[in-house]
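The chain below stands alone and is given as structure tokens, in the form predicted on its own.
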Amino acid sequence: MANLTRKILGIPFKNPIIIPSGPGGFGQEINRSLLSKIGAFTIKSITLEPKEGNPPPRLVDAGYGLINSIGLQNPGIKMFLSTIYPKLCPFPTKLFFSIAGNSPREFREMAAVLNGIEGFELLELNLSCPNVKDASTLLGADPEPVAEILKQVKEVFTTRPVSVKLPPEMPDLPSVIKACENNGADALTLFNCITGARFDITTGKPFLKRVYGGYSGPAVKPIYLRKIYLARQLTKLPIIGMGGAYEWEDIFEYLLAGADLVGFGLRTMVDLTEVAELPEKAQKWLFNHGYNTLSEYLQSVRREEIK
């Protein structure tokens, strides 16, 4: 079957499929087997302190989607680092470890922490949570915290790649990227989820406590492969992109968009054997139509392009 490999960073993948933060969880209760078919796993974003998240219900199908309202719940880093990331090692595929944070302190002092923890690839910024009342939510809009942050980051992490999560909604997209671009960032992952809601029709109340959470699901995929390009236009770093991604086909669509991996997030939460058994369909699908490895088929139809 065709080749899927992918090499991003200087990082070799054997497929461009990723599992986003949050999905499935630290990843300690997920079959090694299935992970190790998986390009890379995304840990859930661990914060300084420890946070209990938000009170229930957490999740709310919205047809072709779910909107969820965890918030970012985690036992903080410490305890994590101690009880938890050692049973993980050695990891069955590349292991992305993210964090989240009110203020560059936090992201800083979270970074120096990890600068020397081995058995990860690459540390990816959670600048773009919705679903905390706290700074968290906006940081990833604004350029002047994205920088900021950066430059902390990056002053005391300097073992691995640093990726910046970002949000979907902001003014100002241009301005962000430019800000992670002159600040050291490696790489973007574009994009978290979008903010929505649903109320009860018998109740006249919102169904989530928190009122909105973040939105995900297929039905969103057209909109996030436009915001994907545009990115791809705005810059020349890696792109991580996620938001909609749900069946096979979409491991190209997402690629032809600019990204260089794609985050399958709510079908990870669905079924995860069914995510693990994504590359092998993307593989026969290029192998009957004529492709022996996937880069030969990107740069065969983006010759078609150009012409």
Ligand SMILES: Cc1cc2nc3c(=O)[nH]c(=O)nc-3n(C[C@H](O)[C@H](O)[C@H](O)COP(=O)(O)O)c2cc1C
Contents of the next structure:
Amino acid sequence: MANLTRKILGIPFKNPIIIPSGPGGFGQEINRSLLSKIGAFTIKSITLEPKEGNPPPRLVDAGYGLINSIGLQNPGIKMFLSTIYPKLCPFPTKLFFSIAGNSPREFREMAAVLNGIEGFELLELNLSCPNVKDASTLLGADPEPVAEILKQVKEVFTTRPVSVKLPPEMPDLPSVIKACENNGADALTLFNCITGARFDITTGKPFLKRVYGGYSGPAVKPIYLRKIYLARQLTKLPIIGMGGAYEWEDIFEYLLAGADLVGFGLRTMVDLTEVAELPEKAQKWLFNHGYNTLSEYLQSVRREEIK
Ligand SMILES: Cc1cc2nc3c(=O)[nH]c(=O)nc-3n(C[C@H](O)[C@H](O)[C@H](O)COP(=O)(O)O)c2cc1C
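For comparison with the form predicted on its own, please write out the form predicted together with this ligand.
After this comes the whole thing, all chains and molecules, with the earlier chain placed first.
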């Protein structure tokens, strides 16, 4: 069967499939042999202080997708590091950490603590949660806070690469990408959920307590592919692409659009066993089409200048 390995930021991945932040929680409840089949796992975003998250209902089906309004529920960085993280180690695949804060100071404080913690490969800055009231909501839509947060984080977090997770909705993607490049981002995670809402025609009320939430799932795939493609024209930074990936074919489609790794979020919530089977399906397809490696396939089909 074909080889799917990739080396991004000097990190060897057994395949380009990742579980993005959120849908897999901290990975505690996931079968370890399933996790070992996936290229990397990102923990749910942690914050400086514990967060209860939003009041229910927090999830609503939206046809070919789901709207979630979790609101960054997590026990806070101290509790995560003292009681949860030790039980996760050693993690069965590459591990990414994700942090979310309300201010550059909060990001800096968490990054400083994590700089000395071992066992994870990359730090993701969640600047794009659509489900919190405070300032962190769409920090990533504006180049100024992106620049300031990165500056603060890079001063204290020096041991591993930093990826910036951006929202899909922003007025000026080129300026935000420039701010990431100019302030030391090592990678971009593109993108968080897009905002969406649904209403109950019987009661006249919104289904979600907070009215809107983050919409993700197969319905958003073409929108995200286009945005990832656009970002790829603007930067050479590695892109951790996600948003709408659901089937094994999507691995190739996101890589062709310009991603280097591909996240399967909603699919993980629906059926992680099937996510763990995606690498083998992709390997078989490559082999049956005469390719020994993923790189061979990409070199063969990728046209450098698609206008
Ligand atoms: C239930 C749920 C919780 C999420 N929580 C987080 C989170 O804590 N931090 C974060 O950066 N992204 C979070 N996300 C966004 C995902 O990491 C990812 O960007 C998105 O789900 C990708 O789209 P997909 O679900 O279509 O694959 C969450 C998504 C879902 C569905």
